[in-house]
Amino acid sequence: MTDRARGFAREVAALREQAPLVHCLTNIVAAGFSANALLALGASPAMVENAEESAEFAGVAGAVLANLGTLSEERNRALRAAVRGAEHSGTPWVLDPVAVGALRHRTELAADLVRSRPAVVRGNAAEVLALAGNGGSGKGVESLAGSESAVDTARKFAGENGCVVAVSGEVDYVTDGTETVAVPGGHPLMAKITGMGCALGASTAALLAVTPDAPLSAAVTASQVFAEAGERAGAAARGPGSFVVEFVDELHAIGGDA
């Protein structure tokens, strides 16, 4: 067994173990999706999402997802709070730069939030070039870019910020500006799936709460965990719908204890 497959293995095993809670602030498309991957993989998710309370919440969470999908004026607020509070109290946290580039709002708002340190940023090539200030070519959600035109941008943006970047697509590429891996596979219903990127930052940070010190470790295993998934329930599917049913049972599945 290599280190990276052993890696694999003991990071899905403590997710299991320790069922971390996670505080997701997610898209209202992605919501019920994202929490039904997160406990399949055994962790534990919580959607709370209203300014009084997400930063009070993200203390107390092992990790939070800050989602940048359906925007609202009360959903700003709960972001910014929940990120307040992930700093304030050594959370670590997750940016999903949802669409950014196309919509100067949302840019903003991922340019302010990165100030934040987060952990990880996830997203697609053209979100993830749009939020290093690169352009990006995006249409809503969808990136008209590959993901391997993301890399050195990603590379060079991880080494700035201090963060890992994973950046997802045909191939997910995950770096932390020094060490760059690489992870094929899923299968090509994945991109018929709304959430289904959404749902992969979620269980980044599930991941993320039982590695805190091994950001890049972390979304390299989510990567995977989503690409064996992708592959098993592409393999069974009839189409998208069947599709969903079958990667939730295959998230449950990997690790051994279904």
Second form
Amino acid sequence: MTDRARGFAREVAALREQAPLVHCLTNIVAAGFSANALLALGASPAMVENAEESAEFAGVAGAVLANLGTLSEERNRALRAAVRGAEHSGTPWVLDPVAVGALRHRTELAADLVRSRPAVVRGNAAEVLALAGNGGSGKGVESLAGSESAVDTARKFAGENGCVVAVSGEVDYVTDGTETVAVPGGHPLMAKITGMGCALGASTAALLAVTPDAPLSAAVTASQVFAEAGERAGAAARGPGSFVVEFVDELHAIGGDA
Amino acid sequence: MTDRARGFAREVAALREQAPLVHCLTNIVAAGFSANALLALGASPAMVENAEESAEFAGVAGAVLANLGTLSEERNRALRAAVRGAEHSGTPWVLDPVAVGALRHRTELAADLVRSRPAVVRGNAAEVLALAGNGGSGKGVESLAGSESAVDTARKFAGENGCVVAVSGEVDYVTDGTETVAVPGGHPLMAKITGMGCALGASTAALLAVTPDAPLSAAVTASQVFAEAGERAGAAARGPGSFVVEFVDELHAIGGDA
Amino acid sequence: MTDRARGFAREVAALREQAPLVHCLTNIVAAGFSANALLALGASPAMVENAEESAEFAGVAGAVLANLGTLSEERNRALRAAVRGAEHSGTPWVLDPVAVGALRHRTELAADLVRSRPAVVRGNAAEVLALAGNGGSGKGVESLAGSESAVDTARKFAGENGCVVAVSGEVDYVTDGTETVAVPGGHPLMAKITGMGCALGASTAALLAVTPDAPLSAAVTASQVFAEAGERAGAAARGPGSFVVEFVDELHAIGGDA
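Would you mind generating the form predicted in complex with another copy of the chain now that we have the form predicted alone?
To see the whole picture, the full complex is given below, headed by that same chain.
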């Protein structure tokens, strides 16, 4: 066990013991992978994404993930309902502002959702810069800027909005506006797997469900778990196809079942 | 070949020979895995899920799967259209009442759909109890109650509605109200794979397409095939990531192509 | 390196260097696999599929994929918007007419979209025959007719519509109406993987983005890359589950990262 693994062992143990219900509103690309990552870690994912059910379900869940990928009119309504439901019932929630900056429509939606006070915002540098109003034009979901370029903006945004901001990249930076933690590690193939960031957002929500009063710790632990599983998977994989397989196995092993 | 494998060999051979068209209305999480499971078994999956096409397509297909996961307004309409189309044309269909009980909205939808006479209902204990009006509050898609807790309710519901009910769990129970078959086996990792139950529902529809007059046998065979493939996959897998890979390979091997 | 691999090395190198943004409107079954295939090849996939964002995004992207699987009312609107946006901005786009012929509704939609001048149409024989108005009734997404049965129709359609038509099958045929290229190879397990054709359509779009003036070459290269990766994956796979893993690894290796 590495030092890092030892550091997050307690939170992961709590996750496995409590198997929190994580209400995910996510996209058609990453839904399956995100659910499998959550199950491997020990959480209970539930993908509920219509306006009629989302608000009710956000009150029952341990945490909510609001991921803006593959938006549709109905998913848009469901996201707003879920986030209002989470705010109303005090359920902590994670905002994953996919492709914000590249597309005006969702930049506005994300800005609206932020008013319902996410516990954690997780995105790449371009998305975080855009959410804070500092963005140029992003190139879709892929961030061209390194994560370090968004750290100052993330810190300011976190302080102003009373949330934690996690900027993903070669090094992940997690900040609550006061404290900033760098999480290095992982593997270059992680950038070649669709939905890797989405699954990290979902896992952040799962950890938030078991440590609702410590969103900084939840987001740092999620990044550490992904860095650790990514390193191990990368050592065994021959390419991105086998990497995904190894990565899910490693999430499960980290969770303690191996 | 185990005794169990010998028992279902004829139905699976028919499935492979006829390659029935299985019209799936399913969810964004399980759609890919379900289609791959159907292809591995020898069926021809077709995911058609809009209201304009669903009724027409249900008349052409060998069987229809109505899975209530990731509901949306449009999928809701499409489910109603498909199920009416199936009833009208005599196409046998399977109801998979995902998360019924946990969410009022879909409990009502499921009750409506049942009036169009599914050949088979497949769910976990919580879903079956809720569908029959005996449920407490389910915990999303994960069933906390063992499958045996829903057997009496399943038997009664099957008798009253003239359908087969399959309750998934560590042991699967399949009943037509008179006869009840227990299918043990499988592997604990099956509970760690998203969409495993959805893929079982889809495979039940595929078997129903080749034995439309024997829904009990179709549902039992589907459970046996999954138990067999699950045991073999579990023996080879290192975790849930490699389990999925092995499981699809085993479905294909059981189908006779290995 | 085979002769074939040497033939497409330059286009693939350009793809890896430019990492073009490929705007995919695709279906819930194939979205994850298609995105992973694009990433493995070196492209930047972005799944944007709502009417509000699609037209704008089509103008920014290097190429657009319009795949008609799992149609919905909203996806229908988004497809029309994206295709008009692509035409308006001169972005080359690929039409994948999934299940056209089997379903009247989408046959009409496909005919409408063709008026916005796709650079490439990619489908199986039944879909190409139906799009050209020569179809019988297709069996969903699976083509029963061999690809050679649609070559004459494809050639005529390509000539009349000023586009390239790629007919997928055991042998792929790619034609611009004048020249017709046969691409043999691949592996029988490719027919057992859901979304294989969809991922080929997406990869065609990626190659089109780097050679916008040579759509015939882009479509031939995409077919060659899939044939090559399929042969290699087939040699290592034990069934369709392990085939997918090997196939994505091989796409990545072909791209030059192995």
